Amino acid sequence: MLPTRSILSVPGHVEKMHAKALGSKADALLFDLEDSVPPEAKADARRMVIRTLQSAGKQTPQLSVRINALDTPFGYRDLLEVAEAAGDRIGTVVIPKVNHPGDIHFAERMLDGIELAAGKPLPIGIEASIETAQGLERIRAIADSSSRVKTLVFGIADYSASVGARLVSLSGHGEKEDDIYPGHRWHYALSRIVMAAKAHGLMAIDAPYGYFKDDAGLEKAATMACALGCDGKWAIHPAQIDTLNRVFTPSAEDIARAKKVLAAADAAEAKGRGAVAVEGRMVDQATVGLARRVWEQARALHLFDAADE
């Protein structure tokens, strides 16, 4: 898959942000239809979204939308409309507040049948979007729900009222957590989000920092993030983009290394050798793979020329 450091979210019903969105830097934009819109605005918000990927160019971050949850009265309607009308502009459909593989069997089903009705294949994807401590625990089977399922995100305000977290922020995304707990609040969650998603292939983001003023605060989510192995995550607001991009993008430090490891690993497979010597240091495996991930990565950013290859 593409890489996907940052994701920007975009309010379904302010069409006047999606043209503006569409030019960003962002790897993905995710056109909302769901927290950020008003249930009196549901219908106009799926409406503008469409009107936008139909008229959308060829040059834009990756598309997604996220649909309403699937036990309200809007969130089938938007995965039809949506499908239905722009399924061959979008790369995956974001799911809310996912709870049971039930959920993802049923958005599967129809746009397995919304592809058949086109005569033509649109292989959406599914981003499972865990956010409830019933999610949580059903993680594994969801993320073995479907060939579609292409990514989990962990959607941390709902995950904080889901299990009677303190609310410590106005957001509730992620500020402020040093001031009640000594560490990672949310370290389990997300590392248990980011141990299935890469044991069954898909990708790992984490959730939005809300308080995008905070630069700082903003880095430090996103490197503790990266350290616990997520590809991306998503910004909901263009300030928070350039940050995410770099935090996730292999530095040149990393490319290096990984260009060392990965060229000792070779010399020793020439030779008939398991065992891997990197500098007097002994390399295993586990960390050739590690540096075949990151070298990998600074490819597909083009990070680097063909001669380096």
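What we label the rigid core is the largest C-alpha set whose atoms superpose within 1.5 Å from one form to the other. Residue numbers count along the first chain shown, from 1. Worth saying up front: this structure is predicted, and the values here are computed from it rather than measured. Compared with the form predicted in complex with ligand COA:
Once the rigid core is overlaid between these two forms, Thr287 counts among the residues whose Cα shifts by 2 Å or more.
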The other form holds:
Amino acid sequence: MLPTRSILSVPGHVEKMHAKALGSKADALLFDLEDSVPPEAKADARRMVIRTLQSAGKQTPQLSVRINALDTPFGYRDLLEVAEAAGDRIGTVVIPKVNHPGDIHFAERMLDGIELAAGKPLPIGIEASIETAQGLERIRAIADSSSRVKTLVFGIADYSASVGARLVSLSGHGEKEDDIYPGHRWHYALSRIVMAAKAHGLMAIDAPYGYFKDDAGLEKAATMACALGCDGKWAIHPAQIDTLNRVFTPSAEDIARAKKVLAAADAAEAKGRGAVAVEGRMVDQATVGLARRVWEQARALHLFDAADE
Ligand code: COA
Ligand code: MG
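Could you present the same protein in the form predicted in complex with ligand COA, rather than the form predicted on its own shown above?
Complete assembly follows, chain above in first position.
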């Protein structure tokens, strides 16, 4: 799978941001038709996003569109028009506030029909945004609902509202959470999303961090998401991309550690041993699995030179 360390959300109706985003170092862009676009600008945003997708060159981050929720007057039309006019330019569509596998079935049928009408494959994946109590309760069925589902995304602010949790910062997106709750306030929700995603071979992506001038806060939130198994995190401002790319990239130290573990495991196997001691620590097959994952990530990000391979 392609890396998705940083996914920059770009308001659909702010065309000057489209160009800036296309030239950014984000792994993926998400042209937003939902919450960053006011109702009176929805139709314009749809047209602008389609125009941008159609004219984007080949060397861009991966491209995606967040449609409006399917229980609004806009969602079905977003999906129809974007997939018909620019379905060959996007890898996925993000469906917000997925509450039920039926939401995915609806989108899947629409995409299947658009694909048949186009007479060519349109392998558009679905990213299901889990941001309500209903969505989290039905997450297993949602993750399992269609082969088009590729990713589960955490929608932090809507989830907080949905469960009646208090707004503790201006943005409601990740800041000051640990002031009012010991530990990670959204640990359960995020871990549940990660677990459902990984059980079904999907990516798990964390919500954005709203205070875009607070790099230390972003780094901390991203590090926690990475520690829980997330594959990346949304960004809402270009200034957040470098930090996200760095946090979700295995460090030189991570790679050196993985290398040591794999070498020790090879030596252990030669001696007919499952577990072996390395620098006073036990390394067994489970450690090897973890080290292989780091190795695979590093390879996918082209961090090796030929000598390492
Ligand atoms: N994508 C692309 N470019 C962006 C951007 C984004 N998400 N956010 C800011 N920029 C650009 C600005 O246009 C500006 O470009 P310029 O220097 O060429 O004029 C530059 O980055 C600096 O922007 P800045 O002035 O610091 O931000 P702002 O005050 O204009 O906007 C936000 C702040 C939060 C309103 C804006 O970043 C934004 O709209 N983010 C996305 C919101 C969103 O998508 N929400 C839904 C998902 S949760
Ligand atoms: Mg939301």
